[in-house]
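Given as C-alpha cells, the chain that follows is alone and in the form predicted alone.
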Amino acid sequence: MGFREYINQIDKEGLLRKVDLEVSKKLEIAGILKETEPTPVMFTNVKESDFRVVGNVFCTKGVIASYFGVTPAELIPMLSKAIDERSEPEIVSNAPCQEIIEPNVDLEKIPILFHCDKDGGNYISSAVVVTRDPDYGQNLDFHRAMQYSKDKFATRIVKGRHFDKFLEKNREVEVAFCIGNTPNILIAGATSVDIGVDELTIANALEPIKVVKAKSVDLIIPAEAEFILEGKVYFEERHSEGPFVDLTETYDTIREEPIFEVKKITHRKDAIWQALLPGALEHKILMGMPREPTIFTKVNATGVKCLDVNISPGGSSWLHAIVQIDKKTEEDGKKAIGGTFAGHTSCKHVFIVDKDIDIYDPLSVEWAMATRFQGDTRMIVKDKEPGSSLDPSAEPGTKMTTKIGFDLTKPLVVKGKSFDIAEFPKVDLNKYF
C-alpha cells in the first residue's frame, strides 16, 4: 500500500491522533511529536503552509512488522531475502506523486520543520534521495537537507557513501528528494549494499511498488510518494550546514556542504508532509534496523547459529548491537562478537546473549550481564580502529574508537549455581480479577 493508504488505515483503526489547532512548523510541531512518540500524529492546520504534516508514523519495530504482516523476529529474514532476491518494480506513466506540478519553486510553501532551537534552519529529514551515475546506475539513500533560500538547501553528504562517490566523480548530480514513503522504501533506502544496486529493487521485493520517471531529471522515483523535490547537487558550490541533531541526540557540527538547487516540485493532491524527528525513535529504528540483516548474515557465516539481532535504541540504534545466538560451543560467543563487528563496522559495543534472553528488554540483557559475564574471560577489547562519526566520544577527525564485545552467554558446563531463569506457573488472570 502507499503512504497515503497507510495513514488512512491507521486513522480508521483509531491509531492516529489529530491536532486541528493552528500550530507552527518552527519548534511547535517537533515539540508535540516528541512528547507524543511513539503515537502517530497528524497536524491539519499548519500556520505557515496549506499542507498537512504527519509524524511518528513508524517508531517501533513492532509497527513496521505489523505493516508487513509479520512478527518482529521475522523482519530480519524477510529483509535478507529481499536483498538477495531483488525484483524490478512496475514502471507507470501516470503517478500520484505528479498529480500537481508546481509552476514555481517556493520552499516556503512547504512545511519543512525547524526542529530544535539550535538548528541551523528548516530541515528535511525524512527524504529518500534518488541519484544516478552513468556507470553504476541508480542509488537510494537518506540525506538531510537544510533550507537556506526559497529554492536551495545545503545537504549533508557523508564521505564514502555512494552519493559522495557519484558527486566527486561527476561534480554535479541530478537528484530527487522523495518525501512520504512506506517502510519498504524507507528501509531499502537505509540498507548498505554494493554500489550499483538500485535499492528500489529491494523495496519492490519487500512489497510491490510502482515507479515513474521524474519530470525534470533522468531518475526513476516512487510513484506513490507525497512530495518530490527534483534538482541538482553541486560538488563545487558549498554552503554552511548545521547545527543539527544527530542520531545520538547530540548536535552535529557545522560544515561546508554541497548545495542542492531545487528545479521542480511535484506532489499529490492535498499532499501530506512526512516529518521525521532527528535523534528520536523513528529516526533510530529506520537507521539501525536495516543493519541487522548484515550482522545476522555475518554471525551465521562464522558457524554460529544467530537467532535475532537488535541494534538497540539505547545505543542510538547505531553504536550497540545485541545478538541472540543458539550456543553450541564455548567459542561461539567470541565468534559471534567478531561476526557482529564485521556486519556493522560502526558498532562500538556488542552484547551476545543466549536464546532465553529477551533482546528487546534492556532489563533482561542487563540481567545476563550481571549473572553470566566475567570481564577477564568474556570481554574482547579491540585495538583502536575507525568507528562512527556519530559517536561524540570518538577521536575527532579520525573517528578512532575502542570497540568492546561482551559475551553474556552462560557456560555449557555448569560447575556451580544454575544459570537458568526460574519460571513461575502460568495462570489465566481473567479467572481471578
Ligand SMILES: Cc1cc2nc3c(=O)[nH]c(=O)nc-3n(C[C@H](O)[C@H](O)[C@H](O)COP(=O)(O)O)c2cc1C
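Numbering follows the first chain given and starts at 1. All values derive from a computational prediction rather than experimental measurement. By rigid core we mean the largest C-alpha set that fits within 1.5 Å across both forms. Compared with the form predicted in complex with the named molecule:
- The rigid-core alignment places the CA of residue 21 less than 2 Å apart between the two forms.
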Second form
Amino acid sequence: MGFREYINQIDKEGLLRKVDLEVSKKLEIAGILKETEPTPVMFTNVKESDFRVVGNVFCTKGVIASYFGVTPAELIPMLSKAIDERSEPEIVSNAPCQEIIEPNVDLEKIPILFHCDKDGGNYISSAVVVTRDPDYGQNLDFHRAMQYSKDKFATRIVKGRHFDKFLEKNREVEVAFCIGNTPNILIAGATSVDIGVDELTIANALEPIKVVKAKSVDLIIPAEAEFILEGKVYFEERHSEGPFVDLTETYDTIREEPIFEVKKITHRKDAIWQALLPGALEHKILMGMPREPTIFTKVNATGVKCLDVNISPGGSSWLHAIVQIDKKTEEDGKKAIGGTFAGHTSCKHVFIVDKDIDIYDPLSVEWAMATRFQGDTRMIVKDKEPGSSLDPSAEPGTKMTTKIGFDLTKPLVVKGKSFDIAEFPKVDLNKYF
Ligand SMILES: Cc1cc2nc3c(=O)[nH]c(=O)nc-3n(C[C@H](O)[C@H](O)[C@H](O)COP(=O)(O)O)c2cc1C
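Could you output the structure for the form predicted in complex with the named molecule, given that the previous block was the form predicted alone?
Whole complex next, starting from this chain.
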C-alpha cells in the first residue's frame, strides 16, 4: 500500500484528524502535532504553501503492526525475516512520485517545517535518502536537512554511516531525498545492515513495492513516494547545521555539515508532505525498533534464548534496551548483556530480565531491579567506549561513554528467599459487592 492509500484508508476509518484552519509551517504545525500525538493529523490549509501536510502517522508499534497485519510481538521476527530474505522490487517506468516535475527548484514552495523556536532553520526530518557508490551499489538511510536557501540544505551525516563512507570516498554523491513513505520503506531506511545491501530489497521483503529511475540522478527510488528532491551532496562544501531537537528531546549542537544542492523536484499531483516531529514518538519508534531484531539475533547467537526486546521510549528509544531471556545458567544474564551491546553499539544501559517481567512496563522492570539485582555481582561496567553522538552526557566530539549492563534475572538457586510475586487468593467480587 502506498502512503497516499494509507492516508485515505485512515481517513475513511475516522482515524485522521483534519485542520482546515490556516496554519503556519513555522512552529504552529509542530505545536499542534506535539499536542495531538499519537493521533495522525492532516493540515489542509498551510499558510506558506499550496501543499498539504500530514504528521503523527506512524507513532506507535501498534499502528505499525496493524499496517502489516501482525501483532506488535510479531514485528521482531517479521523484520529479522525481511533482513534475511531480501527481494528485488519491481521496476516501473511511470511513477506517481514523478507525476509533476517542477520547472524550477524553489524550496520555499514546499511546507518544510520549522519545529522548535531555537532550531537553525526549516528542517526535513522524514526523508529516506537514496545514494549510490560504484562498488557497493545503493544505500538507504535517514539524514535530516536544514534548509538555508531556495535550493540548498546542510544535511547531518553521522560519521560511519554508509552514506558517510560513500561521500568520503567519492567526495560528491548523487542523492534522492524521498518524502511520504510507508513503514516498510521507513523501517528499511532505519535499518543498519552490511554495507552493499540496498535496503529497498528489505522494504520489498516487508511488503512489495514498486521503484522507478530518478529523473536527474542515477538512482532507483520508491515509486509511490509523495515528493522526491534530487541533487548532490558535497563532502568538501559545508554549511553550519543546527541547532536541532534530536531524539533525546534536547538540542543538538551546531556543526559544519555537507551541503545538499537540490537540482530537481518531482512530486505527486496534490502531494502531501510527511512531517515527522523530531524527538517525538514517531522518530523514537523508527530509530529504536529496527535495532530490536539485531539485538534479538546477537543475544541468541551467544547461546542464550532471547524471548523479546524493547528499546524503551524512556531511554529515548536508543540508549536503553530491555531484553527478556529464558535463563538456563547463571552466566546467561552476562552473556545476554554482551549480545545486546553487539546488536546495538549505541546502546548505553542494558537490562536483562526473566520471562515473568513485562518489558513494556517500566514499573515491572524497576521491580526486577529492586528485588533481583546486586550491584557488586550483577553489573557489567564498560568504561569509556564509543557510544551515541545523540547522548548529551557522552564526551563531546568523541561520543565516548560508559556502558553498563544490569543483570536483573533471579538466581537459579534460591537460598531461602523467594523471588516470585506472591499470588493473592482469587475471589469473585460479585459475591461481596
Ligand atoms: C527519523 C530518523 C532520523 C535520522 N536522522 C539521521 C541524521 O540526521 N543523520 C544520520 O546520520 N543518521 C540519522 N538517522 C539514523 C540513520 O539513518 C540510521 O541509523 C540508518 O540505519 C543508517 O543507515 P546505514 O547503516 O545504511 O548507514 C535517523 C534515523 C531516523 C529513523
